[in-house]
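A lone chain, given as structure tokens: the form predicted on its own.
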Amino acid sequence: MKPDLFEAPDYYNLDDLLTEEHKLVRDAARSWVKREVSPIIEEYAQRAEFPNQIIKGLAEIGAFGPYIPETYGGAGLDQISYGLIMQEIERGDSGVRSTASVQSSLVMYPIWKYGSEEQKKKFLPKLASGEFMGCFGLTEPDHGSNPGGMTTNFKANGDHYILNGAKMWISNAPFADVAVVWAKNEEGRVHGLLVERGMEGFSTPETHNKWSLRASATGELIFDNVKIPKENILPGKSGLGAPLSCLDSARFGIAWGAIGAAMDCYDTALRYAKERIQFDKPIAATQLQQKKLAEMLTEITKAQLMAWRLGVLREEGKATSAQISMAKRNNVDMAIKIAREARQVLGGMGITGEYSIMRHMMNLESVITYEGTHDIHLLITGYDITGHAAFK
């Protein structure tokens, strides 16, 4: 088993912009990833299996709802701390970061923001500790980029609602204890419902044969006349803006997480280039390899600055959805390009499980699509700057 020798690039001394608490939070997550994720992740990715034993550790480093108030079991941290934790986890694996992102931003966030006090007390402490795991049901087989077209629906029936429909490509679905599901009522208004494991008619079949996010559990959510107690509806907000606000939080985490994947690819390529001898010298001494490495570091540095500034704006309550979309799109695109270049630096060795690069590259093919595709985020920026919606 190869030791994890990762050293994070910080070419513009961005650590100077972080508080001591930020650095403590990040370093704790980094140490945990080196100790608990790096040694096992290649094996689990090869087996297409999520390492369930890391859930407790994710909770201990504050990866589940780090910005949720301590009253409800969270760590009460700021947005930059959340971003840094996601960065370090995705440096280990995008699938593991997906698990934490979903738990934090797509399950705990809507319960905290839009749930009743009873719902908060019932679910948030157990989600923060990892005793409960959650998932988020928005995407459907026929409605991805256009979630407003969803057909999953619920109807009132005495003291219950009856829920029918299906959701697809749902991270954490196979083992989730609670699903935050978005469905339309009889008037066509979108609401959030808390669907709990064990409710009759609720099933979560696992998605197999993935080439990407292989160490993450993905599945479907099937609702066949599921009886949902009326107290399980999120009372604080309805309409499509409710799930989209959750996606803002998750996309913010992705903008940071993708930097982690890029840093790992860059660090691997740099280390390999210094050690690999061809024509009697290390390949790091050649112009083309230096061009690759210098451009990688430049793009990582630009993404780090964007993520940091976005974190400041989000903590101040000033970050717009369009700004978050820009960062998600840019940083994931940056990461996938770096993964591809880093793979070339390693030559044939780059496709083996001895190194992390090919796994990152395959994972990022999902990250560039989920929670808003690369193209849709571009059009969100276009809409914001022109006032014309090209996707409607």
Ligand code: TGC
Given for the second form:
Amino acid sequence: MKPDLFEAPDYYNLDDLLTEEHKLVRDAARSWVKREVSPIIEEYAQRAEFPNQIIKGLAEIGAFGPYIPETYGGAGLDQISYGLIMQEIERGDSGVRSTASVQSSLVMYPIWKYGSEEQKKKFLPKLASGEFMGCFGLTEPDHGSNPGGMTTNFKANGDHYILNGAKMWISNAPFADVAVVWAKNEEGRVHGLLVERGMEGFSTPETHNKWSLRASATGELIFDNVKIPKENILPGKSGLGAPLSCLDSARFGIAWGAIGAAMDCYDTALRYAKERIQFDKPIAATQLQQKKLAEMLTEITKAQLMAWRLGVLREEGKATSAQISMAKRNNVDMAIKIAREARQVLGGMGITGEYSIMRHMMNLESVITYEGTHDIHLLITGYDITGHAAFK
Ligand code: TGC
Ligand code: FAD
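Cool, the form predicted on its own is there; where's the form predicted together with 3-thiaglutaryl-CoA?
Below, the chain from earlier opens the complete complex, with every other chain and molecule after it.
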């Protein structure tokens, strides 16, 4: 793979809106990605393997629980810092960002928000340092966009619960030490349970043959009469709103992360267009390639503004779920379109692993589907503006 010469586009001087702390956090994550992710990621993606050795570094840049308070081992940062970290990591690879998103927003967040004090003390510091890795089980083979239909269930039995069912498409599942699993009780009410590796009847087979997110480990969660101690239920919230509120946090991170992938594709295409000579001049001097590059930068700039404003609203506690949906949908769609255009700027070279673009493009096919599909986010906006839920 080519050396990482990435320079971030900032056409509207958005750095002026960031604090010194934001810039420090962002720059630390950027240098770490250049040093530890870029040189190895293509090889791991080609081999369809998660690079375990980066876990420690992810913890050190604050990617595990950026906004979780320091008393629980988190980085105690604000929402824009969280977004910037996700942007920088996804600039390297969406699969690596997935690992960080799941650990932070889908495992640490529910334990912090809905867990007991004992659960917080037991799990959060170890998750923040990367000593423990976590995963989040909501999707099932027959319930993806409609998680409310889930059939995974548990019933009380003395001092423990008995859990049965299966989850599918679970990021980090093959190596997770703890799974936050959403299941229905005997009354059909959704609860979160902490399922730990080693519990009898719990297995996590890996999902193979993915053309996308190849450097991220995906798997199933299978529960065959698993005995869960009663203290492993999340006591703070029940109902579908509990897992969906975790998705708000992860979707916010993805709205920023997708900008990273788009910036990397744009920067690669711009550099290539200036160097590649055809018909005795750089292809960057042709109107058709300039149209592609100018439109890419325009879309990136719009997405940056949207993400920044959403970060401010979220920090103020004012961002709605529907606003987060709009940003996730728009920014991932923007990134996937830019990846496709950027690939063409590189001609044949664009399909090789010498450059990051094709890997980003394939990764984004997962990002546009998980955490709510492109269609579902449109329907969430439709519901918000009309009051009619067309997904039902
Ligand atoms: P609905 O009846 O609308 O809502 C049920 C309850 O939930 C509340 N609610 C929310 N609460 C917090 N945040 C949100 N975003 C919320 N959306 C809804 C709602 O107020 C209600 O509360 P209550 O108290 O009245 O009961 O639910 P529905 O079943 O009709 O479904 C709505 C729909 C379709 C929008 C929702 O199910 C949905 O978002 N579906 C998409 C599923 C999804 O995103 N799955 C993601 C799985 S995790 C994943 O993909 C991780 S990938 C990670 C990585 O690798 O990076
Ligand atoms: P379906 O829900 O079957 O949708 C199929 C198609 O139908 C889509 O185009 C969808 O938009 C459309 N559709 C569905 N309902 C409607 C409707 N009402 N109106 C119009 N169109 C509709 N899940 C987890 O719980 N944890 C994870 O860590 C996790 N990681 C993932 C990692 C990867 C790599 C992938 C690919 C997925 C992951 N997921 C995870 C699952 C992901 O959230 C689901 O794939 C996603 O929610 C869509 O569900 P589905 O694949 O079952 O598609």
